[in-house]
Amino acid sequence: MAAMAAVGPSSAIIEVKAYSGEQARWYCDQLERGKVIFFSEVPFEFPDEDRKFLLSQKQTGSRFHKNISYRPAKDILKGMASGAEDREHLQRVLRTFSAELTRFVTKFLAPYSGKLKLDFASFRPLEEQGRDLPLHKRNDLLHVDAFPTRPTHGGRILRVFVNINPAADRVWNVGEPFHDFVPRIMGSQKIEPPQRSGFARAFARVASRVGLPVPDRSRYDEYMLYLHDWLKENSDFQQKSPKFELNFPPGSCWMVYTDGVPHAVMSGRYALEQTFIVPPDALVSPDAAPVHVLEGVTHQPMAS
């Protein structure tokens, strides 16, 4: 499907019009430093019949949750009633989407090859504008991502999105990169998550290793979860911090480190997404990684 160029400032977004393998490290660096990489068309195999099938899925009653997630490592679909019609078809579409996108990312971002941890994929059928959600769950407020149940221990959160809506843009606001805004705001005010006791940390570590559903969070993960909520709660940050509007047209694709770029989804319906966790030893510009930025401003170890 043809698409118009994304509308947004060149300081925030890089459009890929041609690609050679020699550019892979440069694209990794630009992503890690807070750029959004944009493709006017989906750069991997995505059959039109799969897109049409997804658009045909209507969210009614309890059939769907707000998002439908696919967990590639276990080939599990979540967020759709177990007896729902078309469940197997939907799982097959998301399985193919995840596999094809992963093949592309492994080639496009070659320095990460063999090191990426494949996380969840999701289908987002709801209109984002006007959703009635609690403050910490609102998508229309600038925030950085952190996963309560899937701590990364300093790994970065890389997400790839596709707007499959045939008629409407998906509209984002994005702010300054993490390594620019966090030292500034933490230089003027204290942002400190509650301390956990040594016993609580030790228990979580042991429980996680024996398979209990207790997240083993590092100091870094606690900071990122706290910062996620703090940014949404802070009206000064929401109103006064620099931000840019990005419009992602129908049929387009983009990737961004959502732990390092404050972002808010203002409108749009029907999107696909795949998440990867990029470990610290795979990064080409580790100085821009949130874990190292936080260690620099707090003078504390974060991921040990």
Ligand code: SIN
The other form holds:
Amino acid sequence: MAAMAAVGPSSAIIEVKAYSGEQARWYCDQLERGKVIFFSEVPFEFPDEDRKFLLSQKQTGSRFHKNISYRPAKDILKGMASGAEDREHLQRVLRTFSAELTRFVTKFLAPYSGKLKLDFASFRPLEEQGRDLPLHKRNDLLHVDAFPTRPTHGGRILRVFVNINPAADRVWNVGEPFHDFVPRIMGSQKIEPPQRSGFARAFARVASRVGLPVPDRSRYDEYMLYLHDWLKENSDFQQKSPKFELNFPPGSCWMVYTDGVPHAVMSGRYALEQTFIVPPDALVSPDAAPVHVLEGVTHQPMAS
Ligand code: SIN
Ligand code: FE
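Alongside the form predicted alone that was just displayed, please also present the structure of the form predicted together with the named molecule.
The complete assembly is shown below, putting the previous chain first.
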């Protein structure tokens, strides 16, 4: 229990100490309802030499201006100069990380297996505290995630993090889950993205199908992007909405639906992360999904 108190309150976070296949559905449900699932140690194979290699990037840290992303489906690394000597090594480390983590998640969250869509992974070597970023890109402000270039059409964003920093916690704030705070704030104020014409939407759909770099956004995706920005802009929400501090210690691992749990990273450097898109038909508690909540409060169809 002592370790638990150091991480965060049980209303926001559940620590996994031992698990069996029978609990898989319960963990899916708890995640979907806005809990962070926490492991004090990485629950899958993660070689110590890989961790050391990632940390050794410290010496050449000035090379990193932003996070490095890895796209498992295409085996592509982004954010590191193409001539960089350690590039291939880094790619190999992220490839292995992504594969081992995915194997674990498929087992731990068995109801999702065969339905998870593997999205990007990332290496986050920069100190988060005091990063100088434009408002909408700031991650130290509470927000829910939405990807401008990868619409999900109601699918959910599940992310798994590892703090590979040997010395410092990664510190987050998290807020109340989507199904609690969104009906409340949308009940008292109008939060609505501009309506696009049917023509604009049909055009985007066709363009994206023929491979043009135009995201085919549903009404849901427009709402989530709008809400992401709205939350970061809204100082009342930032200051007054209930939040909990979570301290993720060195070597720990956690997973969370970042489209449903408002989160902000306050400090820490050296994290690894893998994102999955969980399609609506894989969810065990679809009533808690943002798409369902938005349909309820707006009385509009969202995902079609
Ligand atoms: C985020 O999704 O806001 C970033 C969280 C982190 O890097 O710890
Ligand atoms: Fe985020």
